[in-house]
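We begin with a single chain expressed as structure tokens, specifically the form predicted on its own.
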Amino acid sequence: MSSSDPASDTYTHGHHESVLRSHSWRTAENSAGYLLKLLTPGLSILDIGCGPGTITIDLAKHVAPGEVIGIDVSSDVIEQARANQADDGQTNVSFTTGSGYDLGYADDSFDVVHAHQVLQHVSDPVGMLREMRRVCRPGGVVAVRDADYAAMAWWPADPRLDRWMEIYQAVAKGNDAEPNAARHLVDWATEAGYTDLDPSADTWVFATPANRQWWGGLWADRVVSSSLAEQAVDRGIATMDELHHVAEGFREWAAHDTSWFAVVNGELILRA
């Protein structure tokens, strides 16, 4: 997958409150556990596509006093990350706007270069992996983790959630992105020139009353209010009435006593 102009990438989700609600839930423990065992005090980290910075701030705690920098293309979300840092009080972390395609740092600048749920949204993941390796010191670690939408599973079955998956796949692929990124990580990394690969996988599961309500509620909101909804309607993939029907499906799923939803995430540790 490639693009003649990666700078024109369209982020499928956008930065609606319902999207940031999900991103702010993420921590190093629930989203980067595969990386934590490799972190020691004093290491430097570059976190690409950091969003509101909750994972970045946690990573900084694991490597303090090492320097940690989070970058994101959205200046608005970087401001939220800075606010989260101020609330947390972690001092060895900073945030700035920037592109994963052109990081603006010298070769061999960081011990660890990390991207969580980023490669699925870009038109040239191979190019981004090459840029991540460029700024990683020899012997350092490049770490990536991405979901695989087609591998997601839920119960009870509901045609409205099936339709959500169809809509999401169509919108994401219309952005020249790969929503089923997890299964491609090894292939992309190999094409990018990596030879020392350690792949794994992990899941998020939403099945308790509290996390069912949280997951179902945020997707009910996202499917009608985020950039996903705007793109689906603008491109004729779905009508707004249909999106509201899908949202109601998520609310009913969340209210069901035995509902279950699993998100499969592919993980990859790469040695630079």
Ligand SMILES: C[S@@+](CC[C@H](N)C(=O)[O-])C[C@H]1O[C@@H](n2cnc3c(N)ncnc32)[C@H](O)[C@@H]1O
Contents of the next structure:
Amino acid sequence: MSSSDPASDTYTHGHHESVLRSHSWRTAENSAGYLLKLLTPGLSILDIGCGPGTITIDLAKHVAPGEVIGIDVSSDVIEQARANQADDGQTNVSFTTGSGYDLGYADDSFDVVHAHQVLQHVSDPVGMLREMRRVCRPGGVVAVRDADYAAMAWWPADPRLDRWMEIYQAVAKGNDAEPNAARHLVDWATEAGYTDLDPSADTWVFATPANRQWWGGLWADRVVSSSLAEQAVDRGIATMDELHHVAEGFREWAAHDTSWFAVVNGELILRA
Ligand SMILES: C[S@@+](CC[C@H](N)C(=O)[O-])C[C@H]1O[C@@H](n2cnc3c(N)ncnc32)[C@H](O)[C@@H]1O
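Structure of the form predicted in complex with the named molecule, please, following the form predicted on its own?
Once more the chain from above appears, this time first in line as the rest of the complex follows.
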């Protein structure tokens, strides 16, 4: 899976409010637990594809006074990350716009180079993993974590959620991305030349009254309002009526008394 021009990648989700509602829920604890045990005060971290920066700001708390930089191709989301930092008041973290394919840092610049839910969205994950190693000091840590859409599981069964999965897979693959990234991480890292790999997996589970409403509600909104909807309709993958039908499926799923949804995340600690 490699594009001749990764600079023209399309990010499947975009940054609609319904997408950022999901990403801003993320913390170092719920999304980078596999990395936390390796963090000590004073380490420097580069967080690639940082989005709204909630994980980045949390990581900064774990390594203060070490310097933490969040980088993202989207200048809009970097503005959001800066606003989140201003609200939080954490001072050893900053945010900048740039691409994970071509990081403007010297070789061996960081102790830790991290990317959460990013490799699944890029057309050349192997190239990005090579660039991550270049800016990581020898013996430092490269840490990546990505979901696997095909491994997501839910109850009760609903054909509208099955259709959501088909639509998501078609749109992401149309972007030369890999929605089932977790299962590819070891292969990609090996192709990128890493030899010291520590793989693990972790899940997010949504099955309480509050987190069901949150997860089902944000997907009901995302499926009709985010870039995913625009791309699905523009490419003839789904009609708007069908997307509203899928959204209704998510609302019913969220309202069900005993519904359950699990997201499998593959994780990989790599030594540079
Ligand atoms: C699913 S979001 C994850 C955001 C954040 N890491 C988190 O987990 O909350 C993926 C992010 O990667 C960014 N991105 C996509 N391609 C990128 C690239 N080539 N370089 C840097 N960031 C990129 C997107 O703009 C988006 O903000």
